[in-house]
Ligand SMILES: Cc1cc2nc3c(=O)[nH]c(=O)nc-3n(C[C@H](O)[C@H](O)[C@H](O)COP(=O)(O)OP(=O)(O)OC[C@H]3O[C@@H](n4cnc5c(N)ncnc54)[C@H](O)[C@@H]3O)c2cc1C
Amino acid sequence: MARLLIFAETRAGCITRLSLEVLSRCREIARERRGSTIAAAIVSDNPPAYFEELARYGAEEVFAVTDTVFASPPRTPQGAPLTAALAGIIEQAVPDVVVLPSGETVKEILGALAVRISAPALPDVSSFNVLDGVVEAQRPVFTAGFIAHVRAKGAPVLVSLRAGSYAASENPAPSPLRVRNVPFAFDAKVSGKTLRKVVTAASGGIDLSEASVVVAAGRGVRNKKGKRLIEELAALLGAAIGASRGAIETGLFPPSSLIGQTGKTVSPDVYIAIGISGALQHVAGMSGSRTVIAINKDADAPVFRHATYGIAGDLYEVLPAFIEALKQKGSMVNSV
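Next step in my check: the chain by itself in the form predicted on its own, please.
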């Protein structure tokens, strides 16, 4: 029996997909260990907007913090107020385990939150379970080349979960959602920091972390013609555009599109790697992808070891044919 609290991160008016993956996994654990309860922490300028979705995915109770400091887009740095808000929620909820989505925001605050509430933390795990008050988890290390088996006990234990580790699935709780409002006050002037500009990834308006399809460019995309092919393919598929470090170093793609150990971690349904060799640093950021399609003229490129489907060929020959086939398929569907 355990009391599980998940942090439901929101972005652009939606609960992130990774947060729903976290909630779905906690629902599985609660079902396996009867008597366990599931609560969600929501921090927003309008928490009620998210209650229905949280209930659909299995939350039994919501601890809500309401403040304009958490408006979207943010007007002030979010690290300090979010840490304070979650600490207040944890104090009221008294959970055994707190599970957070391992995105950029959580990576920023997890250490500070653990220190603030004097709790052990297991960051960036790929799987976890709760057994007799002990959290056992697997954590990729050394650019996902090895898996570390880790465990922690305490009240609570903080766990952050990598994207794509579990599927998000609706599973409503049997009883109506209970809502508890948590008092919160934060003076932005105290932090001494000012948010001047929010920079978003140039990925066709689609958030890389949330995208169900990602088209990723590597160093093999060596000129503006290649970039245009990437953009056209992404537009046809409704995909976000990512890049390896090699592609970014060419200047064709912005640093905000970096996927890999030092960039974003993605877990789309379909990941199309174009002109990417498959270095471990890049694979660490896309290993959670469900289907990987690799296009590379080097038939021995390491990326093919991670691919569901592979095409050994020059992208400047393969992509035009691929794009034309997609256009023809679209025309056939529209004519029916």
The other form holds:
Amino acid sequence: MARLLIFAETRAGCITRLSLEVLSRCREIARERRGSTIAAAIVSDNPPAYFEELARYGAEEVFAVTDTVFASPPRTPQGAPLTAALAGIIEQAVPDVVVLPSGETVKEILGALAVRISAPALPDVSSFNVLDGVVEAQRPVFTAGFIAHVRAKGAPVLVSLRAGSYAASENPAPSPLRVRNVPFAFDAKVSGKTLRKVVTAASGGIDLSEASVVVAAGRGVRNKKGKRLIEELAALLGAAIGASRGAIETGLFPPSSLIGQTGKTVSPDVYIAIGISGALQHVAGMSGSRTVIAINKDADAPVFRHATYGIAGDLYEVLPAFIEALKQKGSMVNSV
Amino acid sequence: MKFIVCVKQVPDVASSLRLQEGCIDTSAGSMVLNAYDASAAEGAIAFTERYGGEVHAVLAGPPEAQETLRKVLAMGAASAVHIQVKNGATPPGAVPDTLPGAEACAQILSDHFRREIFDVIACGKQAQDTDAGLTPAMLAELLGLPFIGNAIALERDGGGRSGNRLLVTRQGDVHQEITRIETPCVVSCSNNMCDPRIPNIKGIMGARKKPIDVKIVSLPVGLPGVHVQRYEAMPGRPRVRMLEEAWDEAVEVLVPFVKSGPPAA
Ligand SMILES: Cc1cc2nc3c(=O)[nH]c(=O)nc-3n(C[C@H](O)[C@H](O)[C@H](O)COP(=O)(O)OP(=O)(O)OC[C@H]3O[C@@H](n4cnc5c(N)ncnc54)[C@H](O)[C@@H]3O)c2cc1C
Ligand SMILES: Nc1ncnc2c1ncn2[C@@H]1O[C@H](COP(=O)(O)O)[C@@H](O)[C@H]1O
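Can you switch from the form predicted on its own and show the form predicted in complex with this ligand instead?
Starting with the chain above, the whole complex follows.
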């Protein structure tokens, strides 16, 4: 038996896909460990907007903090109030394990939360399980060169989960949600921080964490023409566009699309690396992808060691023909 | 402003690290300054070159880690403190005990900082060996200081020599946030903030004369229990299939995802 608490992060009026993956994994664990309970922590200016979705993915109980400080877009930095809100919820919920989605929001606060509630933390794990009184997890370390098998004991243990580690699935038999409101007061003046400006990169495309297919551009994509080819391929596949550091440095792609050790972790069904050399730090963010297709004009590029299928060729020649082939095959299949 | 940069010595992830009975053997590889800490040092040094101030460095690690401090001094830091753990206790920084290190490390560093005067503690966003990214926020919490993680730019807020606030740009999942933060504070830096300078001969020679203060401390006790059981190789992929001409297999994999639209002209 284990009391599981998940942090459901919200963005643009929805619960993030990664939070739903966290919730779905907890449901699997609860199924194996009879008598386990799954609660969700939600921190928002309007928590009830998310209750239905939380129940649908398996939450039985929700601990809600309601405050305008959590309105979107934010008017104050979120780190300090979020740490306080989660510490308050954990005190009420008394969980054995708290599982959080390992995005930038959680990365900024996990250490502070661990210290505040004297809990051990297992950050950025790629899998985890709850045994009697302990959490066992696997963490990619050394720039994802190795996997560390780690174990932590505590009341609770904090775990943050990497994107794409488990599939998000709905609960076929959702139970009615019990709602607990947790009191919260935060004085922004004492946080020592004032938000001056939020800069939003113009992307508007599909979110990297939500996509089944990711089209990732590297430094080989060196101009507008190359970018248009990437966009055309992504649109055709309903794919999200990611980028390597080399591509971000050209200024053609926004920094929020960076994939790798510094950037995001993605594990789509198919990852298409185009004009990317395959540096360790890039591979660290995409090695969990199920199928990898790499296009590079250098047949010896390291990226081919991390690929399922390789195409050695100039992307400016390969992509137009590749896109054409996909359109042909795609329309044939669709018309059958 | 006075910056103190927290730096860690880590095995070079690009060097030959091998697995031996569940441990990582780093003996064949070389030890280097954690890349994110190099960016933190560069960011701090560039800031003080522009606005005035000074940069110091602190490292917790074994005696051999001194060369990493020398590197930061060669980049332009004025002095350094080298914290070593006494009685052969496993120092945070040893392998495979690196991973439980964040709690211990934050504790050791916070004890140190309680006796220091500074405006900004600059850390790297994560250590390249543990990939934990916990220490900076833990340190800020232990010291009761404001914290911003994953900074990509450091500016001074307001004019005048006395400007005592920092303007930090942070990369979030979707947005960048530009935030004014009071000092003293803690920031953790992304490598996307700047490219660290390569020390020149003058810097390297000068660094030999700069002071490194060695402090011996005991390993903190009673910390939450995180244990590494063993390490394992990252599962590799089967050998790549290089495709020719029509790239049939790759096209096949992608066809189910093709959006149905008007058929190709
Ligand atoms: C601490 C640290 C963290 C880092 N974090 C990240 C991270 O999160 N993400 C990341 O991506 N990088 C990261 N990096 C940088 C990383 O080490 C590499 O420098 C970077 O990934 C290189 O990007 P790239 O492959 O696009 O560019 P390059 O290495 O320059 O490779 C370009 C590739 O494109 C190919 N090419 C060129 N023209 C064409 C063409 N016309 N058609 C086909 N192929 C072509 C070339 O053969 C080459 O292989 C990090 C580095 C450090 C030190
Ligand atoms: N042994 C250490 N000595 C000094 N600073 C450290 C040490 N370990 C970690 N840090 C700092 O904390 C950051 C994050 O480390 P970690 O939490 O281990 O990923 C590093 O980039 C350093 O700035």
